[in-house]
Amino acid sequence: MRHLLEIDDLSSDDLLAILGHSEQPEPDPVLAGRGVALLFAKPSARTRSSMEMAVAQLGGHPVTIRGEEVGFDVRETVEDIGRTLTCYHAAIGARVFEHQLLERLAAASGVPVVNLLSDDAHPLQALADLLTIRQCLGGLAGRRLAYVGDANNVARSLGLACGLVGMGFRIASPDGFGFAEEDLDRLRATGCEPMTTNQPDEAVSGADVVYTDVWASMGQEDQIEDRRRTFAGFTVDDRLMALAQPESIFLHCLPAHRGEEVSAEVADGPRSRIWEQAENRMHTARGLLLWMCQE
C-alpha cells in the first residue's frame, strides 16, 4: 500500500520517478471508471482544483467531500470513514489540521491515502516546488534553497524533499520560530545538513531558490499582529533577492500577502515562478496519483 503522509515517505529514486510521471503529457488512464475521494476538513482553493483535475486527467471521477459531512469522530469515527470510502474509491486525499487524523485514516483504508496538508506537513506543495525548480534551473542536485519565515509545514516538507534530492537547505526564523530538534534530526537523515540562522541575508547569500510562505497560516488567525511585530525584517523584497545567485528564483506556495512576508515587486518581479509552481501543483498531484495506481 503506498501512502504519502509526509514527503518522507518515499525514497529518493520514488520522489524522481513522480517528477518524471507528472511531466507526461498523455498518462495511462489509471483510473478509468475510478473514483477518489477528496476531504476537506480545510477550505481550499488551489489543492481542490489541482486535485480534482489530476484525477479527471487520469480518467477518474473526483468526489470532493467537506468535513462536516463526514465530521471526524463525531458522525462517525476517522477508521469508519476510511472503511466506507475504500468501498467506492481507488484513493483518499485528505485535507486536515491534525496529522494523526491521516494516519489513523491510512492505518484502517484498503487504498492509498494522500496527505493533501495538515498542520505537520505538505508534501504535495514539496512535489510541485521540486518540479518547478527542476524546470527552472535544469537540476535539482547542489542547488541551494533559501527559506524565510516561519518552520512551518511547508517548510518542513521542503527540507525533507531537498535532503531527499541532494539540495542543500537554508531557513530563517525568528527566535522561537524555528524548527525543534527532532524536525532537524529528521532533515538529517535524509543526507541534508540544514543550515538555521536567525538573518534572512545569512540565509539567501548565494541561494539558487528563495522561498517563503505567509507568517500567519490557516487557524492562526488570533497571532496575526504578534507575528507581523516578530516576523518584521523578514520580508522577501528586492534587497534580499539581490544577495542571491543572479539566476536565482522565487517561489511562494501561495496565497501571498504582498507587503508582509514578500513585496509586490518581487512576487510580481522577473525572478518569480509562484504561477509555474501553481500550475506544478496539478501536475504534480497527477504523477503521484500515477506513480501510486500504476502498480
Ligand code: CP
Second form
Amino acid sequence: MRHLLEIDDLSSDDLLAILGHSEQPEPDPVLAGRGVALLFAKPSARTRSSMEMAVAQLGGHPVTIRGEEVGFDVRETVEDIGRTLTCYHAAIGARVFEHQLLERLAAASGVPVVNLLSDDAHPLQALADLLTIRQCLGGLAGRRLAYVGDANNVARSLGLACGLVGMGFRIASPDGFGFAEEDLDRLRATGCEPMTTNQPDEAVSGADVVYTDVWASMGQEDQIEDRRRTFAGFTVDDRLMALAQPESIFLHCLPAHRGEEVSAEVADGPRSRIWEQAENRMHTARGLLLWMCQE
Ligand code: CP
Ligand code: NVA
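I have the form predicted on its own already, so could you send the form predicted in complex with the ligand?
What follows is the entire complex, opening with the chain shown before.
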C-alpha cells in the first residue's frame, strides 16, 4: 500500500510519474463510486479545496471532517478512526499537529493515508512546487532553489523533493531556526548536499527559484512577536530578488503575510508564480490520487 507521509516515501521515479499524471488532460475516473476522507485538525484554504476538487475530478466523493468531530484520541483512538474510515473510503487524508499521529493512522488503516500537512512535513505542497518549477523553468535537474526563513514543515518536504529530482537546495535561516542534523542527514540521503547559512544574500545569489513561508506556522501563533524580531532581515524583497538569476521565479506555499516574510512588491510582482503554484495543488493532488489508486 502506498502511503504518503513525507515526500521521500516516494522514489525519484515515483515522484516524476506523479508529476506526469498531474498533467494528464483526461484522467481515468479511478475513484468512481468511492469516497476519500479528508480530516483537518488545523485550518486550510488550498489543501481542502484542491483535494476535494481532485477527488471529484476522478469521479469520487470527498468527505471533509473537522478534527474535533472525530476527536483524535479523545472520542476514540486514532487507530479506531482509521479502521472506521477504511470501511467507506479508498484513501484517507489528514492534517494534524503531531506527525506521529499520521504514522499510527497509516499503520491501522487498510487504505492509503496522505499527509495533508503535519508539524514536520507538507509533501502535497512539495509536489505542486516541483510541477510549478518544471512548468516555469522547463526542467528540474540542476536548477538551484533558495529557501529563506524558518526550517519548517514546508522547507523540509521541499528540500527532500529538490534532492529527489537533482535540484540544488540552499536554506537561509536565523541561528536556532535552521534544520536539525537529522534533517540534514535525511536530505543528504536523497543525494542532495544542502547549503545552509544565516545570510539570505548568500543563499539567494544566483538562485533560479526563491521560496519562503510564514515565520510562525499554525500552532506557533503565540510566538509571532518574538519571531518577528528574530526574522527581521529575512524578508524576500526586491533587493534580495535582484541577487537571484534574472529569469528566477518567486514561490510561496501561502498563506502569505506581506510585509513579513515577503514584500508585497515580490508577492504580487512579475517574478511571482504563487497563483500557478496554488492551482497546481489541485493538479498534483489529482496526479497523486491517480498514481495511488490506479497502479
Ligand atoms: N499551502 C497550503 O497548504 O495552504 P492551506 O493551509 O490553505 O491548505
Ligand atoms: N508552515 C505553514 C504552512 C502552511 C501551509 C504552517 O504549517 O502553518
